[in-house]
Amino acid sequence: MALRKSSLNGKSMITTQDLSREEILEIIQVAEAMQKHRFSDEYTGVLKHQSFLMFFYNPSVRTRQSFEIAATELGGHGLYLEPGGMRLKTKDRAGETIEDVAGVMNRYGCGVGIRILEGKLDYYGRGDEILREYDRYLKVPLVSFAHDRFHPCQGLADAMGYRKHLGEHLEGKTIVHQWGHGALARSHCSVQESMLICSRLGMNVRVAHPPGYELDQEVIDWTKQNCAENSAEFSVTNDPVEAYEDADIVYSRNWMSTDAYSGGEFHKEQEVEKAMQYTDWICDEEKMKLTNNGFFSHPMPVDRTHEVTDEVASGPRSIILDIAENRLHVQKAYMALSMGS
């Protein structure tokens, strides 16, 4: 697929909800072409001699690898940055402001990515505020590498995988976002992004979680609106089994409770202790039998034996590694469309 001038050129991506449906599909379609022709001359010089700045408040496996490789395969360079290597202003310490840091980044890079999650924040929503403050001062595109509210690249990778396994047209297919008990006290970002992008593409969206694990109400409202605009269904249940019925995709993932932050701190140990009590909330083979021969999806890392059994996670209907690979392709596509000249 030949690259053409895109409305995404110069455009940041903090959540896919900020993009048009056409822009979402454009990224995915270019990513599918890039997967088929990974080292084509058409793509390998898109970011020639340019540097992409990768700012990690939190560590990662897939995000750093996939973005650094994406920059290289587009002919550019991914530069790893972390707060410990800078003098940044915080509530407790003097240092450089976001305005000044962003101003410097404008002079050096073709784009910026930021990852900021859980323990690096003192309340839910703060990560989203920080990214949007950077975006106000940046003149180059900003992409979220995952923050407390959204994970747009993961959502795009998910959707690309669903198109491969369910067909190009996802309208009328059903995805279940099933809370799973686990020991990682995860943010809401991946599941909320999945809800948003799947509803934009016409999928029926189900959410299942125990009481006390409600998701962001604004995201719920956006998902309902997206479903209504696409003649799709949206539902929420507190039952650990019923949402599996006739589902095409099961997305079993732990996420933190509504009480995860208090007193300006993220209480991980208490979150893990509480979550581990809900032993019925695990994706297993018996529940998967209720689906429409459904696929198991997960953004990884997988908390095996808690969120999902090994039998399902490593089974023939698991697409978790396909989706992990897709991170590289959708990120290359977004970078080429938004940062390429």
The other form holds:
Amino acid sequence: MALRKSSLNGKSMITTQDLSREEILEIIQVAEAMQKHRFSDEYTGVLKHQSFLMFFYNPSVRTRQSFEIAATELGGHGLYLEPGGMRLKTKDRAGETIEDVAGVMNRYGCGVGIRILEGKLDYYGRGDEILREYDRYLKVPLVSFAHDRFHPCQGLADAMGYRKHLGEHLEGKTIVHQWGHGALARSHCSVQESMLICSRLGMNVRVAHPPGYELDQEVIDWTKQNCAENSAEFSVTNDPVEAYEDADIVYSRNWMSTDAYSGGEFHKEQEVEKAMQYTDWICDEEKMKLTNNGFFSHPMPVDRTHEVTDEVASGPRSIILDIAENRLHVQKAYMALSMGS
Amino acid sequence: MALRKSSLNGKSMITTQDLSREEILEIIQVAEAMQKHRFSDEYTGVLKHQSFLMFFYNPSVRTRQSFEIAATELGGHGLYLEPGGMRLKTKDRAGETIEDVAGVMNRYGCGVGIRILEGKLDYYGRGDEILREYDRYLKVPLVSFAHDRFHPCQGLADAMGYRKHLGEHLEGKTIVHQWGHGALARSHCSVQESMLICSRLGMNVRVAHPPGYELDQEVIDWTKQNCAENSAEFSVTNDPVEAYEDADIVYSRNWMSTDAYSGGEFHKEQEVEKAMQYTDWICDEEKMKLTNNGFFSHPMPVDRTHEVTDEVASGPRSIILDIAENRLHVQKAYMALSMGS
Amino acid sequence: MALRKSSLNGKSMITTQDLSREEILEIIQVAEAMQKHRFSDEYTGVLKHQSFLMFFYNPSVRTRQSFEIAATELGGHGLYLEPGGMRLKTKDRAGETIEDVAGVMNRYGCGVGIRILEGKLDYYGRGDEILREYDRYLKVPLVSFAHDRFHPCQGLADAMGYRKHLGEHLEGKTIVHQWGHGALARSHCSVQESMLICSRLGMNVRVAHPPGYELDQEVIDWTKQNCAENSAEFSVTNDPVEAYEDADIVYSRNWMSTDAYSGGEFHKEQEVEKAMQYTDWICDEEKMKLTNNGFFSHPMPVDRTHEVTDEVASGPRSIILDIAENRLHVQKAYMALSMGS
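Can you return the structure of this protein in the form predicted in complex with another copy of the chain rather than the form predicted alone?
Below is the entire complex, every chain and molecule, led by the chain shown above.
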């Protein structure tokens, strides 16, 4: 599949909700072609001698690997910038402004990626504000590497995996996002992105979580609207079992409660303590039997024995490694379409 | 501009003062050509498959980005070595000697860069000693990534910017280096390098700072001598305003006082506290009006509202982003001339 | 020397003892060719656009440099993964399992390297177990970057150095591994790998250490067996001098005592305190005079004045820099043979 000039050229990606349905499908289709012809000359020169700036406020192994390799396989260089080396202005500390950091990045790189979440933020939503502030000053494309609200590359990788295992037409298929207990107090970004992209592609979207773990109301509203536009259904329940019924995909994942931030702080220990009480909230074989021979999905890293049993995570219906691999392909596709010349 | 065999081949750069005037101009002229033809085949193979070793005792985002990208754009690889991973001998700790570290680097890399300043040093001048000790054992070129005394790449980037905005002939133009208050207790290296290179290129050099912030006497002596050789003028004042008069370039920057080191320690907090008292020492629109419609220059990161107002830093006469971009070009030029085969 | 399809293709290397004698010699011979023709087209495309995943539980400058440059010189990319960025499951902490980490690496990289030793382990031997657990889940080759028991690349570099300085036929030559006092409480891996590879290549192997610094009994048994198969001799002594007699190579190195781990902890300070008492255990000119005009060998970094005097380490019979350089060549050779297509 030859790369053509795309409407994505020069375009940032903070969430797939900001893209058109056609752009989402274009990225996935190019990713599928890139997977088939991974080291084809068609792709290995797209970012030749170009540098992609990867800015990690929070560390991550998976995101770093997949983006740095994406840049490498497009012929370019992924430049890893670490939190420790930054001298950024914060509310408590003198340092460099986003205007200045972004202004220099425009001169150096072909694109920028930023990861910021959890303890690096004062309140939920601040990460999205920071990314949008960078984007105002950036002339090159900005892509979220996961922030408090969204994780567009994970959503694209998920959707690519569902297409592989459920077929190209996802319309009418059902995904359940089940909150899982666990010791990691994770962000909302992966599950919220999944709700948005799955509903864009016509899937019925279900969410199940204990009281107190409500997701972003605006994301719920967008998901409802996406479902309405695609004749799909949306539902939320507080029951750990009923949402599994006839589901095609089970997406089990811990996320933090609505009390996770207060007084400008992220309260990780309190979140873990609270979450660990809900021992029923785990994806296991028994619940999987209620599904339509469903697949198990998870953005990894998996918190095994909390979010999901080993039996399910390593079982024959688990597609987590396929989805992890897709991260590489969708990121290459997005980068080629937005940053390639 | 084709790269020719240069007297810089194999040559280290600890300060531009160690280079001839012709070598300084050669680097800048090659950098100007590289800016025009950034990804030309002329340059992208110069360090093909070569590794440039980047040794950061102190972290830095700008220097890391610009050198790692420089290596990439020359077809090579910039290898980032972090302070945490080093097991170097120090006065208090068993570890590897500079002789041994450098001896191995000679076998592996095409060149070496080192950054060392502030809290990594026992006293002012120690960083320069350490670089010169590395240089004694290195057979490949060594370039300073900023150390306590000098910052040659910043000086070259500054001069390249002044040529762009003031014209190729800088003789007779005037630059004022104004100390700024601020919360970062910065090193002397950038401003001292600027004094040296500007005076080499025939500019009148002015320095303004409060009492107690005197710069390196040897650098002052060299600057005077450079000025004398180029029919330029040199002056130092303790007045925060008068030096602006008719200046073509205003370079505002905080630097640490003469008391910053004592007892083998760098006293950052005490420095910040002292510096923050001098609230008059800021570059603002009012002072800029005294200049010859001067440009605002700064090596970044800028400590806005302390060293300079937002109005000036983001204003139409600010050339800080051009200069930051120049870091890439002058570094590529120096690396190509010194490390290319 | 053209690269041919090798029995090493797809093969991991946790210790050279797991390889055949022919495979060991193949790596060294390819490395010798790669040293002669370092940037030959024959080699610079072997891992083109491929990413090699470098996983450092413990930091290291030498290993990082030599592997990252090896990947670069083969046309690929060495991706440095740091301990701080990992969220791995441990006995005390929720996190990702080795099964999952390895499962994703299979999708992303052409090979994996891991370094794990000292304070990252609960007991001696645990590092080897962890590497073998990774290897069970990895489909791409795994190479040890040094772990508690073995350091195969160091052993290969040593042997390549001995061939250069003693001639291709090492049969009948004598190496003494002398424990040195020192302040670094080092692992057994380098010296144990040296014992194994030297005995495979027919050298007489001697070990000298104070009581309480006994090495791994299984490694001693293997070394004895290797010696028996190659008509070579093996001996252990507690005398700091006698083993030097007529030796061709003196390998001086500190290593931790048999009490270094207890209660799930690595007791570094106690080890250093104990080791520093044995001030007689240093390689010096006087002892070197007892040898057969022997060479001084060390895997670096050297703890000078403890393990060896400056006079010997920087003297004319020191081959430590040649051996450090060999790390690059043997690693390129192993990677090309095991990971190249």
